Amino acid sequence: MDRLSSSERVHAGRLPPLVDVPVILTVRRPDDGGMFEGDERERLALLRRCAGDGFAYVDLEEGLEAPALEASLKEAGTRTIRSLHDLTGVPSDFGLRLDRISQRPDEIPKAAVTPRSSADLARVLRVIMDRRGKSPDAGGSQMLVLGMGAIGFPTRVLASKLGAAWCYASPASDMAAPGHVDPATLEDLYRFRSIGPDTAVFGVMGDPVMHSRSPFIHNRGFDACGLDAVFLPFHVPDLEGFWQVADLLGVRGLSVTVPHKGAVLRRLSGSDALVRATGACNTMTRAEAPGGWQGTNTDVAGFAGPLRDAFGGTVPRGLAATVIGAGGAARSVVHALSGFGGRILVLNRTPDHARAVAEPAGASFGGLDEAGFKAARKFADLVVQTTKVGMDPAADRDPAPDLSFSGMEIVYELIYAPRVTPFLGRALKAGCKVIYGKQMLISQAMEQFRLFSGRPYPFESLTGLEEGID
């Protein structure tokens, strides 16, 4: 109700009879993420006035002692949700506070906190699982614990798996709280109603990652194959903290994106020749029970497929290519180009990083400077942009603004969101043939899906896949 105007609040009690689902009433203060600007006496009077209007639940904050209001709610048969909120982080005494509000008979305890790291998210998950085990029905159906923001996102999609009574959502055009998922996305992308205690969890981990269209590809495949599985994004600013999250959720497989493709190597129990050759891992799998991670690299094949298509099926030997960037993706690209017998130049803002990628493949290297761009004129059959510059939060930037295009190059950019970055826009304007990042995304995801599910990607789901990614 705090989001309604004063004139609308008068008529709020008309809503419950108009809908065929239970309605929760909240009048939230700014400190708790709401918009009610009146004094506390006015707020309590408003809640009490609405107590008999058919609301199924009323949400009251921890520490609020209002006997008259609580008596009115009980008389009206309205259930109370007792909630704690922290919009800044995860309180150090989070578990104790949740225990305290859980002691109130006939009330549903709720906590909405804001994890700032994967380690924070792991703390939230431990609290959920510990309290769920203490519930009389061992299902935790009378508890709500949610992580707000991008890092807490998995607690919303996996609400049913984690034993929550429900999940909060709001329209994409007017999000009511940080990290809300709009109902259509929950239903259509994540198949929310099909997620249960036994649903297998897969995901893509990175920083940033919430833009990823990998969930669209994999969840569409899981649905077509009738698999009880879900694929979601994990925003991971701190890699070490994330492994606790993966163990707590029993994550079975991961796509790995920037900036973690090299850093995950020390976590692997085993890896294949591609990982050892490139020094980069973009796919991790393990058995159903938590255990050692196995790593592979589908980026090499994923990069090569669209390149072959661009050349009509066969990449010519001796292809002269400039690769921009020196991260895990660049290592995979250089490895693939070496396999085609290409002549390669690696350019990076830090030339020593370019050297580390180039020298194992016998390639040339340089900086993103005048000398590097001059050298690139001799490696201009193909230009590959592998950095994250051009995607949020740097969507307006170009990683190599002084690298000119003649129009004769094939320009291949690995970024797929946005579809056309400033860099690719310049290439298109110059008349270059381009290969879009979504083509590589789909190509490498096909092999990941097989590794995750044990099945080939369903042919019928390929229709409209590229359009869906846009």
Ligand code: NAP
Contents of the next structure:
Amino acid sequence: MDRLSSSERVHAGRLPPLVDVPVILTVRRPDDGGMFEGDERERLALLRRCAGDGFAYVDLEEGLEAPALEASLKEAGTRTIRSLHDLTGVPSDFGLRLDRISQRPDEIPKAAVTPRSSADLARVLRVIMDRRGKSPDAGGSQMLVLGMGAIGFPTRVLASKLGAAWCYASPASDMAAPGHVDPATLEDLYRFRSIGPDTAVFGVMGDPVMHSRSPFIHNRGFDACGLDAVFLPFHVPDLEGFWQVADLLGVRGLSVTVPHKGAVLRRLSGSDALVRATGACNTMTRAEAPGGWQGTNTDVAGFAGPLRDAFGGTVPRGLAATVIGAGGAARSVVHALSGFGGRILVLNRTPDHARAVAEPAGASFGGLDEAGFKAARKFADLVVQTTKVGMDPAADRDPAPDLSFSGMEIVYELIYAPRVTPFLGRALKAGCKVIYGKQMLISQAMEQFRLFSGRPYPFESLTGLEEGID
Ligand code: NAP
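Having gone through the form predicted on its own, I am curious about the other one (the form predicted in complex with the ligand); can you provide its structure?
Let's see the whole complex now, leading with the same chain.
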């Protein structure tokens, strides 16, 4: 109600009889994330006036004592949702406060808090799970606990798995709270209605990650195979906290993205030869040992596939390639190129990192500077861009603006969102043949899907996959 104009508010009570779904009434104060500008007396009067209008639920805040309003609601048969909000974090006494509001008879306890780290999210999940077994009267199955913002996102998509009575959504064009999911996305991308207690959870973990198209690829595959599984983005600033999240949710498989491909190695109980050779892991599946994870690298093959296609099936030996960047993805790229017998130059903002990637492969290295760009002229059959410069929040930037193209190079950009980065835009303009990041994304995801599901990626889901990623 706080989002309506005063002339609209007069008519709000006409809504419940017109729609065939239960309607929740909220008049939210700014402190709780709302927009109601009047004073508390006006707010309570408005709530009371609407109490008999057929709303199924009214949402009242923790700490609000309004006996007259509560009596009117009871008389009208309207149930109360008792909510606590924290727009800045997860309160240290969160569990206690939730227990306190859970003790109010006939009310549905609700909490909307803002995890700032994966460790915060783990704390929220623990609070939910500790209470989930309780009877509905004690706040068990009727309890609603939602995490706001990108880190809290999994609590929304997994609401029904976590025992929440419902989840909140609003259109992307007019989002009512941070972390709300667009209803169409919730249904089309995550198949929200099909998620239940037994749904297997998979995901991509990174920072940033909310742009990732891996959920689109994998959920589409799960759907076509009829699997009770969902694939989510996990925004992970802190790895240690995230391992708790993964255990609490029983996450079965993970795609690993920027910047964690190297750091996850410490958590692996086993790994394939490519992870050991590159020091980069982009896929984790549960190992047989309790609590263990098996690491696999599908980036090497994922990078090589589209490159082979660009050469009509066989990459010529002695290909002279410049690799820009020296992070986790670059390690896989350099490994694949050495496998093709390439001559390689690695250029990176931090030359020491370039050295660490180049030396084991017998490659040359340098900085992203005049000397580096001069050297690159001799490694110009292929130029591979592997840094994160060109994606959000640096989508308008080029990691090597002084590296010019003759038009004869094949330019391979690993970033897939946006489809054309400033770097790739320059290559296209110069007339270079290009390979888009989404080609590698799809290629590496095919093998991940097999590792996650034990099945090949469903052929029918391939149609329109590239267009869907853009
Ligand atoms: P990472 O390990 O964090 O490495 C990041 C790289 O970017 C490092 O070389 C870093 O240089 C460089 N960098 C960061 N900020 C920079 C700046 N302001 N100027 C110049 N260089 C900068 O990340 P990653 O896992 O390798 O991933 C890198 C990119 O590849 C991401 O955009 C990722 O989405 C993409 N990727 C795509 C696919 C695909 O399937 N299409 C697969 C893998 C990766 P320093 O060493 O100096 O810090």
